[in-house]
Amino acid sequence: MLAGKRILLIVGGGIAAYKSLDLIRRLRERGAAVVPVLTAAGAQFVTPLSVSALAGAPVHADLFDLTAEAEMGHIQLSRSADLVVVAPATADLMAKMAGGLAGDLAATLLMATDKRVLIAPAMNVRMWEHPACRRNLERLRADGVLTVGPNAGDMACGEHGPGRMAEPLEIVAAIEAAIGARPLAGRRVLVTSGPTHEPIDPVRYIANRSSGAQGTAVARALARLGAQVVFVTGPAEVAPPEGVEVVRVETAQQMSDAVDAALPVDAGVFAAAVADWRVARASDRKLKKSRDGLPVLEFAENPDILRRVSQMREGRPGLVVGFAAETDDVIAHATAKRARKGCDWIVANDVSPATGIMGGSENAVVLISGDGAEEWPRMGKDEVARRLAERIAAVLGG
């Protein structure tokens, strides 16, 4: 995917710099050339020797390297890469980028480059949430700078929250998307998302708390990797991603019909929170209070879309991925669901109220497959989507 690509990697000063060593290894595994730039602060956490050894290239650190600058080395470095990556991107580096400063080699390269820039922020949670940092982030995004992460979790300082640098494989997926590596080009993928609304009468319905954010993020990540995405969505709170075919539905039956219309596909990702039941006979007029007591609602079972597609004898997608939102015994329930439905993978999460995941911006999932249960750390839903899309690309590309 990255064979022959040249990545200019700027390593900033933070404890997360150790992850950049693994990032270099992952990039070179994929055939990319890595040109490393180590800031003075970065050199406090990782050595030039370790960076150079893994990159297989000399480390650049000094703006006033007379040999290099006799040939305007900072200009050459900034222009010869396919992508400039900053990992970790500290609060200081982000502030320099947002302010247009150019007092050292890293900042000067970022000012001089005509290539896209991807940053992987990493800092203390209070620094990440500081108004100045948020302003800088907004400025950088407005300037076209791409971001990956940060994730939430425990930090070296002992605090917990967003600020951890994205994992190396997440950054690799973002790099592939940024430079146009399209491992899913020519592949057609179906994604369902959002809740369904099952009518009781013309003004009332049965629903759930799904925002559709995770399904939307998955569709976006797959599209970035080149997939032709059919996005079947219930009445979600978030807008559908751009660059995909959007099919809007309300009820589970409508979603089932839309799935049938989208087949055949190479893979199906069923992230929608489909209502298990509907009112068997929805009223065509608003139900009123009466002296006879509460209305009696009779329920009927909705179509089981995931099971039906997973167990198709003809035209089954090559990869079927289901989702399981659980409130207890997550791994046990999700493993049983995978066996019952017949899908290849289940992406399970704990949506009990204490987690804040249902309707929130983060997720903590377990990927259930034939190889067992793989727990992923808590991270932003975009990062979960990137990681899942990369896994799907690895299967379909094989």
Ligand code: CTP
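Each form is matched to the other, and the largest set of C-alpha atoms that superpose within 1.5 Å is called the rigid core. For clarity, every value in this text was computed on a predicted model and none was experimentally measured. Residue numbers count along the first chain shown, from 1. Compared with the form predicted in complex with the named molecule:
- In the core-superposed comparison between these two forms, residue 16 has its Cα shifted by at least 2 Å.
- Core-superposed comparison between these two forms: the CA of residue 339 stays below a 2 Å shift.
- Comparing the forms between these two forms on their rigid core, the Cα displacement of residue 322 stays under 2 Å.
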Second form
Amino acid sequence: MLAGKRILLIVGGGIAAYKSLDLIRRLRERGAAVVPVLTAAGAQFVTPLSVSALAGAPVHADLFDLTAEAEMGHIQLSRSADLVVVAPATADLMAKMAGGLAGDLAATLLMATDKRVLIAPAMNVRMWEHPACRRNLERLRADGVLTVGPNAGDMACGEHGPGRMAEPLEIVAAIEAAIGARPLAGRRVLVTSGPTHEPIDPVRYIANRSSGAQGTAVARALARLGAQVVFVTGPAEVAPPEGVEVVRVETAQQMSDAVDAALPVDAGVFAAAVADWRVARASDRKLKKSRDGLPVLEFAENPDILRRVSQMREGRPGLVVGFAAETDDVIAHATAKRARKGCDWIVANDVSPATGIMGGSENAVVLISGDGAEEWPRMGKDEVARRLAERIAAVLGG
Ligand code: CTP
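Shown: the form predicted on its own; wanted: the form predicted in complex with the named molecule:
First the chain shown before, then all remaining chains and molecules of the complex.
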């Protein structure tokens, strides 16, 4: 997947530096050449020897190293890579990058490079949330720097929250996406999206507030990673993405049939807000208010598409991802939902009106998997989609 690619990897000074050793291994397994740079702080956490042994290449550490300058100047070093990756990107390194400092080798390379830069931030949660760090992050994003993570969870310092460096396979997936590798090439993925409309009569229907934005963003992100995407969508507000096979449906039953027709797939992402009930006997004539007084609607249960697919004995996709829209006790409800439906992951979000998530452009999600609950910081729906697609690539992408 990364054969022939050269990654300049800057290892900063944080406890997460140990994960960068695994990252080097994973990159090399995929055929990439890793050119390692270790900051002075980084060398407090991992030794130059282990970095260089795993990379199969000498470590660069010193800006004023005469031998290294004679062999390959630091400017050239910064340009000979396909991508510059900073992992862990400490608060200090991020501040240097945002401020344009160039006082040591790592900072100089970051200033001198003409290649894209991907950072994997890792720091204490208070540092991550500090206004200075927020400013720097905004600055870096505006400069076109790509980010992966941080994830939320227990931290080495004993606190809890966002700040843990992304896992090596997530960083690999982000690297693949950044250099246009298509880790999901040859993989077929199904995405359901949007609301369903359940007819009452030919002009009236029961619907919900889903805009289809999150499902559409997921389909787009998966397609960008090379997946062949079948996009089964209800009547959504947002247009379907380019480059996917679009199947338009209206009702839950039609969505269920379209999903069956799309199988087999390597992964299924069920982002649609499917109506749980339909009107048992939809009228084929418009109901008239004068004729028989108030209508009484009787309901029938719709097929639970996610549960059915999750529990298939034969032909179950290798990875089944559901969504859970909750208004309270998000983690508890979503964890129970994952078990009830039998899917592998649940992407849960709080859709209480105060959050502005339903119909809005941002999302704050918790990813529930067999490993527990992982809270993602609030971010754009496109960013949630990108991260989810990279996660899926980390599982399917071999
Ligand atoms: N889903 C589905 N088919 C349905 C209902 C839901 O495939 N008929 C999928 C959704 O696409 C989503 C997940 O199931 O991925 C969560 O749906 P939700 O309606 O929130 O779950 P419910 O089982 O209805 O649970 P509850 O009513 O307790 O919230």
